[in-house]
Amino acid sequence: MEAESVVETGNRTRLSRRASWAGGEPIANILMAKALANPDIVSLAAGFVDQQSLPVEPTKKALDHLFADRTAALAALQYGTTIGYPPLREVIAARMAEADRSRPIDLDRIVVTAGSNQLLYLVADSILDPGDIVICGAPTYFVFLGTLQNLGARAVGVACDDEGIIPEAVESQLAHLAARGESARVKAIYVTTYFDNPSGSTVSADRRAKLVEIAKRYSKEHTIYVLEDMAYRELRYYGDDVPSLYSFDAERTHVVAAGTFSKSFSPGIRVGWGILPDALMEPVLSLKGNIDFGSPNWNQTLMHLVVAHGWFDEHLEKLRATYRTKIDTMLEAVDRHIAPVAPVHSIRPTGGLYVWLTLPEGIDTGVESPLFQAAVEEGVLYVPGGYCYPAEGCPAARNTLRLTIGMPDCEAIERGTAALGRALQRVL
C-alpha cells in the first residue's frame, strides 16, 4: 500500500484514506459534550423529534396485530429482501403518486433503507469517485456534507434565498465548472425540497421544474442526477402541498427521491426509502446487499401495518398540531427576544423542524465565538451556521445559526430563545 493511502495513529493502526476524509470531530459531538457538561441547558440544536409525541400507541397496535398471527410474525422475524418488503413498497408508491397526482410508480424502482440517510449514502457511493462534485445549496444539510466528505467528493455551494436553492445559481455554477474543464466531475445536484434543514425553506414548483430541466440540459457527457431529499414533506403545518421535484422528471431518468418515516413517525424504527432511475437500481442494490442484505424486515413489516391500517395518518395529524404550536412559539419568541436586540432575518417556515437566523454582519456564531460562549453561559445551545456550508462555492455566512423545535417543549423554546437574546445583547 502506498504511504499516502494510510493514516498512522498512536497505536500504529493503519487507517484508510477514507477514514481520514471523515474529518475532525462532528458538531453533534461538540454540542453533546456541552449539553452533558451543562445539564440544565436548553438545546435548540439537536435535530431530534418530539419525545412526548413518539407513537407508542400506534406502534403497540401494530405489534398486537402482528403477534396475533404467528405465521406473519415468524415471517417478519426472518431476513427479508435487499430491495425491501413488497407491501410497504406498494403503499409508498401509492402515497407518492397520490400526493403528486402522478402516474403510477414502478415498484421495481423503490428500495427500502434504514432511514433516508442510508439511501443518500448508497446513491452517492454508486455515482461518486474521489474528486467528483455535487452541487448543493449554501447552506445545506451538514450530515450530507459529511457523507460527501467521507467519499472524498467535493461539495460546491450555490446561492439560496427564502424559496430555497436558486436555479440560475445552479446553472451559473455548472457553466463555471464547464469553463474550467470540470464538467466530467459534476455528478449530482442535492436539494432538500420541503422545509429545508437547516434553512426551513421550501423550493417552489417553478424552481423544481427548472432544476430538472437544467440537470437534463447539462447531462451531456453523463447523467447529472438531482438528489431530492424529502425527509420533511409530511411535516407541513400551513399551506398546500407542492408536487415533488421527482414528479417533474417525466422520463424518470434524472431524479432520485429520498423519503423517510423517521421524522413523521419514529426514528427508532428508522425506515426510509428511495425511488431511483433504472440505471441506479442495480448498483445501489448491489452495495446494499453487500452491507446488510436488506434493511430490518421486522421494522418494514411493522411500518407497513401502521400505514395500511390508517394509524400513520392519525398520528401525523396529532404530530402536525404539536409542531405547529411549537414553530409558532419559536417564531414569536424570536420576534420578542432577538429581533429587538439586533436586526435579524429568518425564513418563516410553514413546516419542518428548523428556524434559520441571519444576524448582523460581523457577529460570528462559531463554537469558539463570544456569542456561542455567552449562549452556553446563558443556558442555550444552537448549531453554528458555518457547519452548513460546502467547502467550495458560496462562502460560509458565519453570522448564521440554526434553531430546532424538535425536542424542547414550548416552555423550553421560550426560555432558550430568551437566553439567546441575552447572549446576543452581551456581545453587541
Contents of the next structure:
Protein chains: 2
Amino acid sequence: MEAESVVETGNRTRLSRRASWAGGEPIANILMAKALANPDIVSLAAGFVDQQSLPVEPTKKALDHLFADRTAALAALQYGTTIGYPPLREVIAARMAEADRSRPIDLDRIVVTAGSNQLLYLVADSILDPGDIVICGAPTYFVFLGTLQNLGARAVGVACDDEGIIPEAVESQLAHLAARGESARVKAIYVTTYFDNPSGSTVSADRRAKLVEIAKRYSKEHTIYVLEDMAYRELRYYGDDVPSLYSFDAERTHVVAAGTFSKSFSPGIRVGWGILPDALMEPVLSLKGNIDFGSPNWNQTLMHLVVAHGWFDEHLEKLRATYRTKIDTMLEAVDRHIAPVAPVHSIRPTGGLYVWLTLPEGIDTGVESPLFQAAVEEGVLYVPGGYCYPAEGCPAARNTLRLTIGMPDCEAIERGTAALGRALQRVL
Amino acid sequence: MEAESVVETGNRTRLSRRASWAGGEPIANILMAKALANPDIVSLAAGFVDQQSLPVEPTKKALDHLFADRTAALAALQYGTTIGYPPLREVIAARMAEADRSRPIDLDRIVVTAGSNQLLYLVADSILDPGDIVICGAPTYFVFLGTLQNLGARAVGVACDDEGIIPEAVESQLAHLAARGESARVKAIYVTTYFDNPSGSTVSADRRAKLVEIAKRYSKEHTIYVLEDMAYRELRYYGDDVPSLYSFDAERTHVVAAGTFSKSFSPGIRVGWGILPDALMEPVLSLKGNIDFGSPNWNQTLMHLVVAHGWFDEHLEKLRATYRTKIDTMLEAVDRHIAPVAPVHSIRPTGGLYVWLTLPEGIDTGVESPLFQAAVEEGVLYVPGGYCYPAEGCPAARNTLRLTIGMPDCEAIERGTAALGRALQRVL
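Mind giving me the form predicted together with another copy of the chain, seeing as the form predicted on its own was just shown?
All chains and molecules follow, beginning with the one already shown.
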C-alpha cells in the first residue's frame, strides 16, 4: 500500500446517510469538557442514579437464589428468545395491569429491551422514514431528539406547562401540519408521562385521555402512535400513582408504553420493556433480532427473581425515601439560594430526578453563556435547557436549565445549588 | 371511538421503509413449526451453545469477588459509558494483541457491544445506505443477511472452498461490479474468519492477507471495509491459532474485527466487542448511544473479572474438550451414517459449532423438500443450506445443509445424524 493512499484513508470513509445525520459530540462530553476547568465541580447535570442506594443486597439475594438451582443458572447463561424471558414478561404485565387497574395485558405484546431507550429506538426505527414527524413536548428528553435526528426524522415541539404537554397545543400543531399538507408525515406523539425528563412535570389523567383521543382522531390515513415513556413512573415521592396513558387506549391500538428497571433498580443491569400494539410487534422483534437476538437472559432472569421475591418493592421503598430527601433538599435549596437572587419558575416535581428552572427572560443558559461560565467557576454543572427543545415548533426557551438529584448527595445538592445562586447573582 | 375505525386500525399502521424490508418469519420459527410434528426430534439446527458446560462456577466466583467489594459492586450497578468498561476493553486489547503477536491495540478503538452481532449491526448501519453492496461468502451467516436486508442493502455472494472465501472470487466480483458501474455501491466484504457459520471453514493466513490487500486496492473513491467476524475464534479444537485478518491490516484503516464471549463463555451474559478503524468510532458510538447508551455495566464488570482472574481460560480449556468430543462424534457419525448412503462432501472443521454437508446434486434440502420432511419424520432437524446464500452473485446450492454440535449431547448428535442418514436413504 502506498503512503499516499494511507494518508488519504481517513477522508475516504463514506458513511451512510443516517450516520451523517447523527449529531456529533454527545452533550455529556461537551459538558464534561467544560467541567475540567474546575476539579471540585458538583455535577447537577449527569443523568446517573443515586450511587449509594444501588441494590447490591437485593441483587446478591437474587443471585444466591439462582446459583442454588443449577438448572436455572444454566438456563440463564444460555440464549433466550428475542421477545424476552416469559416469567419476567409475566410480572411486568401483572404489575402494569395492577397499577392501572386494567384488564390483563397479553404477554405477546411485551418485549424486553436494553432499557426503555432501546424500545423507543426500535419503535422509532420501525415507523419513521426520513422526513417523518414526531410531536414532542418543548422541552423534551434530549436523547430521544438524538435518536430522531439519527433517523432523519423531524421533532416538532409543542407547548407544555406544569401539567405536562398541552393537548390543545398538540391538536393545534396537528391541524397546522394538516393545513400544510404534512399529515402523511406525522407518525407519533412522544411524551414522558411521569416526572418528565427534563421538566419534572407529570401529565394529568385528564390530559392522558385527551392525548389518546387526539391521536386516534388524527389517525386518518395511518395510525399516529403515542409513545409513552414511563421511565420514572416508580420514582414517586408524593401523592398517588396515576393510571398510564396506555390505559386510556381501550383498544390498545395506538399507544406504545415503555418502562424500565434502570431508574427504579439498576442501570448497570439495564432491563427495560415495551408494551406494544399488535401491529408493531413483528417489526420491532425483527429489528431487535438483527441487533441482539434479545436482551441478556442472565439479566432478565435476575430481574425476574428480584421482582418475584418482593425484593424489588422493598428496594423501591428505600429508594423513594432517599430520593424524597434529595428532592426536598434541592427544592429547599432553590428557594433559599436562587429565588432570592432572581424570580425563577420551577415545576415542583412529586417524583423523578429532575428540577427544571426557568430564569428571567434574557438570561441565556447555554454552554457559551456568561451564566454557564460563572457556574463552572462557582462549582456547579447543569444541563442548558436549549438542548431539550425540538428544532421545529415551539421555540427554545434559552433561559431554562435542568438540575438533577440523581448522582449528588444532599450535601452536594445544597453546595451545587448555592453555587448556581452565586453564578446567577454574577450575571444579573 | 367508532367501531368502524377500531376495526380498521390494524391495517392503517404505516411502517418505515426499513421495517418493510425486514424479512418476515425468522428461520428458527419456521424450523420449529415444522418440528412440532415430531416431539422426539433432535435439533441439529438450533444455534445454541452447549448447556451443561455453561460457566456457572466461574460466574459465581466472579460475582463472589464482586460482592466482596461493595464499592465495585455499586459501580457495576451504575451506568457506564457508551464505549464500554475500560478494564474490560484493556483485557480484550491485550488478548487480541497477544493472540496476533501484534503491536498494542488502542483502547479508543474498542467498543463493547451486545455480542458481536450488535457490533456488525452498528457498523452496517453506519456505512450502508439502501442499495449499497456487501460482498459475502456463498454460503454465509444468515442472520447477517437479515441485517443487510433490513437496511435495504444488497448481499452479493462469492465462491468459497474448504479454506473459506476465495480472494480471487472476491476480486473478480469487485471487477465485475466496477464494470457495471456499481463501484460506488460496494462498501464492505463480510467474512467469518474462524470456523465459519455455516461452512465450518477457516480462512487461511495467505487468504487473509490477500483479502486485506484487495479491499485496500479497490478502495478508490471510498474505503471498502472488511468486516471480520471472529465469533468462534476461541473455539479451536485442533491445530494452532491463526492471526486475525485484522492483523494483516498494518495501518488499521480497513478492517473491523468483531469478537464475543457469547460462544466462548455465555450467550446469556452477552458481551461482545468490536475493534474499529478510527473513522468508524464516532458513528458507531453515536448510534449505540441512541440505542442503549452502552452495554450493561454489570455484565462487563463480570466478564472483566472472569477474564482477569484466569477463570475464562480455565473454562475455555474445558469447553474445548467438550466440543472436541462432540465434533469428533458428529464427523464420525457422518462417516458412518451418511457417507455410505450417498457421496457427501463436508469441510472437516477444526473448531466452531458447525458441520456443512453438500449432498449429491439434485437433492433439495429446503423446508418443503422430501428430504426435510423425511428428516422430521426420522427425528432430526437441520438448517437448509439455501437460507445461507446471498440473493445475488454465486447461486445457492440447494443440496447443502448445516448441522450443529452446539446444544445436543453426543448421544443426540449420534441419534440425529443416524436419522439424517435414514432420511437421505429414503429420498435417493
